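Below, in structure tokens: the form predicted on its own, a single chain.
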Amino acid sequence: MLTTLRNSTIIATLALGTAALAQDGPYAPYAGTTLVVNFPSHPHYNAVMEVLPEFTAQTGINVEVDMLPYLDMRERQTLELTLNEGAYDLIAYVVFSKADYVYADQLENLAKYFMNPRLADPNFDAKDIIDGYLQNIGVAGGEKGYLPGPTGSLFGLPFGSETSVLFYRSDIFEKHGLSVPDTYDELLELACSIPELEPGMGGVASRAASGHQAAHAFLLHLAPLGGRVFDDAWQPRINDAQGVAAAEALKRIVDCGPEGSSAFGPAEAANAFSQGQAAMFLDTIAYAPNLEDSSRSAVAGNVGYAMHPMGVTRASQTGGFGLGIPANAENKEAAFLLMQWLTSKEGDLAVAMAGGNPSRFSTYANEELNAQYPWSATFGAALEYADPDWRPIIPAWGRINADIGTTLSQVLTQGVDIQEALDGIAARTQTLMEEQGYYIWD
């Protein structure tokens, strides 16, 4: 497989050196090697390709980078982690990826490796690490099985993970003395305002595609409005009051967006915003290069950033990317020296610099990151609000995401009734978890 790969035209190689670059130290013992990895085109990891060339001249060990489209990676990935020897050192995984890869026992375990003197940076300083992303991305068997807990662990390190923030037209908003909205009350107001205001111009860009878009739009207001896909007993409560007014909020937004926006993926959103065609836009923090990127964006320059608005709580979203080491891997101790070095505060800081997603505490602090990026101070901020929790990371969640994302487009294209929707994905729900065993201690 290994040959295959090489012979990929996706494969950039990286490999700077030779054995002769190899330093003393702890890795040593590892120069010459030549990892594999698997990365996602994603801006964040174009940031780490302009990095990973200092690795190589510092350590001696190569990387050959198999980069695919995020949502190509877990067809590749699942086919390589279920063979005794897998193609991939080193995998960037999508946070819903988690529990299923960790429930099929084919990511590492981190403890063993961080309990190793020879491997173990004594400068890593793990609680520097934001919280938000360690948990949602890291750390699996503990509470409801996806969080931290007593009997938690840790499989993966945060590594281009995001939050959600609000992305408005400073100067639109500047011309008809618009107030930044702070609450979803007045996000929907203004939502509907912008077209009457602009003629031709959307209130929000915003993700709403059948399937995971539509999912992750609805759950993108679900917490913030109070509301959870389960009780604490697993009992689907996406139905109440609460997913009713998520819905709400999702179609209105949707309804009084751009042209086009029911079929809009992240990408689609991000340019609509970026080409004028809608005033404010709720989404990662990871498009705010490509947006104030000129030779991309018409509006570069009038991009203001504001907290994702409050609901009866602050709760933005965490999701993104981590770094995990496949249980197949071939060189798995120089892979957690890659993970740990890129996850290291230098290297953190570095990957921010080139226009990554800090996952640091110290790298959003780092006065020279927040003079060359502006916006990363409400980003950091914004981090203080980021929920762990705002969608259940489980083995059953696939089926349940896209349920979600299939019956809601029928709520924005069909006319179909919002709590007729969420009554039936609610009924769904219960007779998945029930064939899965979440009840069976009752």
Contents of the next structure:
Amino acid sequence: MLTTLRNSTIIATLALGTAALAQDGPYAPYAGTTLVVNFPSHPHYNAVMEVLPEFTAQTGINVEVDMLPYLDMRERQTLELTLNEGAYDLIAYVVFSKADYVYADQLENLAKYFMNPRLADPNFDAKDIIDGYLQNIGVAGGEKGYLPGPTGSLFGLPFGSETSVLFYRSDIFEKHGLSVPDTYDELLELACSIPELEPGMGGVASRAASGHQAAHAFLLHLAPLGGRVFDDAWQPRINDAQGVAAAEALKRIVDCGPEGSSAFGPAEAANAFSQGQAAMFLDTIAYAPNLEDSSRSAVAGNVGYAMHPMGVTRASQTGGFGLGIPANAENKEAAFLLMQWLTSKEGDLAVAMAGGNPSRFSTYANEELNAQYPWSATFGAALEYADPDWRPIIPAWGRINADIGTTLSQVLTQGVDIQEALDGIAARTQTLMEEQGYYIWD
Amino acid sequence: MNRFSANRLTPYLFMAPAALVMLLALFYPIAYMIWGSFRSWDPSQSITETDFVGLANYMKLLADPAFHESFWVTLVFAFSVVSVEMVLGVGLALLLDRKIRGMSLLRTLFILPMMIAPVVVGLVWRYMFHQTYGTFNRMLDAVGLPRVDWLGQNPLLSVIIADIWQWTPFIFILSLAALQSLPRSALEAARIDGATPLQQIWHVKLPLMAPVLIVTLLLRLIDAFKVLEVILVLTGGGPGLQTEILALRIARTAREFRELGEAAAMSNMLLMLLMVLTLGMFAFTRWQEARARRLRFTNQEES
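Return one more block: the form predicted in complex with its partner chain, after the form predicted on its own shown previously.
And the full complex, kicking off with our chain again.
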């Protein structure tokens, strides 16, 4: 009798314990774990820092953040990801690192985490995540190797991603009765008429400095004007009519832009716009908070927001950061829980309210967010047209990007002929692609 | 015999550990870089996992027009800045080598630029060259001259000006030290013989300073071939490739293109160039010293 009672007590205790464990939820097994994460020094991740204490309070999982300037971050990650045991449980990676990390088998495929009922949140609602971001930042192995497709897999989730919009001076447009440009023809016409209407003011502030900046600015125009760097057979088509049109657009924008445009990086271009030297600024949404900050911007309160103008199609850029779990991480499951929590509807909204960039359509549709940040609705609309393929994300991209950037800089500053410049890029790109083994199946 | 051998070996045995550490610390990284230059080496791989490609990285560089342009820009930059800095630095030292009230303060002020971090120098000059707000264009505005697009149209000249500003004090301080350690008797003798100040400089001071000036020139030349931060901040190597010196191309090849083997090959080529320059400079110094000895000997024989 006593034995039976004792056994019953043990069974009951075990059952209660199991029930208690079940009630503790998915985070209980990981309470007390300390995750080491690597984030960039960036407005979005500054907002994340404000939200992280809430994650620890809810889950009992501690988070230690190694925050680095984003250009140094990639170098540090390259070193850490090659070790047998890395220092990081979760990393934020720049979009063009996706190719290198996935190719070197350094990021976890997220399928097994989303398949695990103990880890996957049934309310996560992946369909709500901005599709262009998800494809650009997270998916690899599908079409062309870097886009979705039947063979594609998910290696990361967009977080701190960006797209392009047109910022314009509402007061200047009102003063001269100008319409906000919706097409490239209108944009380019206005770009050069602004300096005539407002002497001393440039049309559009744009990146143009040699290297990555000029390449970025060129690609910003290439996709809406119907161009691509490669065709479907990896043959460079950057030198076709659409490529020439994009380079001409960039040249016109720089020629009619604020003084010194040809040496502008993104900060200089944003600064030129915020100090009243340009009537328009075509770049990433990440600059909006600074442009509306009257302590930094002379044009705060006079900034209008519009969709990236349309060429033959409407296509805004996709870029920024994503979250991934290193293959050599120590606490992969807890890292997944943090990644999922941050990118959930609630997490995304909390970070956006603190000044971050939303990754979900529902966040952009949130009334509270739109009341706090009036530009949000336009950004959400622009993201319907976010183009995940505006820039190829392949391991050889670093070299091609640099070549495009330096050659276009020669077009902008040294008067090199556009067709000749693009033909040169196409020829060098083809040689490089051949070296990389792209044509051996032809 | 044994004792004799042991005595001879003892100092070497005592020196061996330190020498070994020195050798490893000095030559292991260089050997690593040389070995890496013969491999197809991606930063996501350990060097032991990489493929041996022989001279492919070197051949690729020799056929690469962008590398040729970087090489040419480096030569133009290095020889321009060093020649101007030598003339200015030595000239300033000759001017300020005198006992005037407040001279020590003036000398201290002169060497301030070389104490500033190169990144800060790059940032300061970037704003000074700014098309709208820059000091230079405001000065041009003030005298009614047209503005200059310093970083867009005259990028190499702009980085040369910034480098000259920062590193002329280096030549100045070493030249001044050399001047002040010259034997006073030789200068006195020249003065008594009626040499004009210009003749004293040309025939006495400069020849006596020559060994220090050659070493100074060499140090500055090596440094000018490796300059990176100022140009990176000021122009980022552009526009086009107009200011992409070799050090910047090496950094870009390793970091942006992720081609460590090619970057190592480029570094080795720069290393070889600097070694040839250094050896040439030392050979020239030795030849000069030998010539001076021969002249002295001939003069003694004649007298």
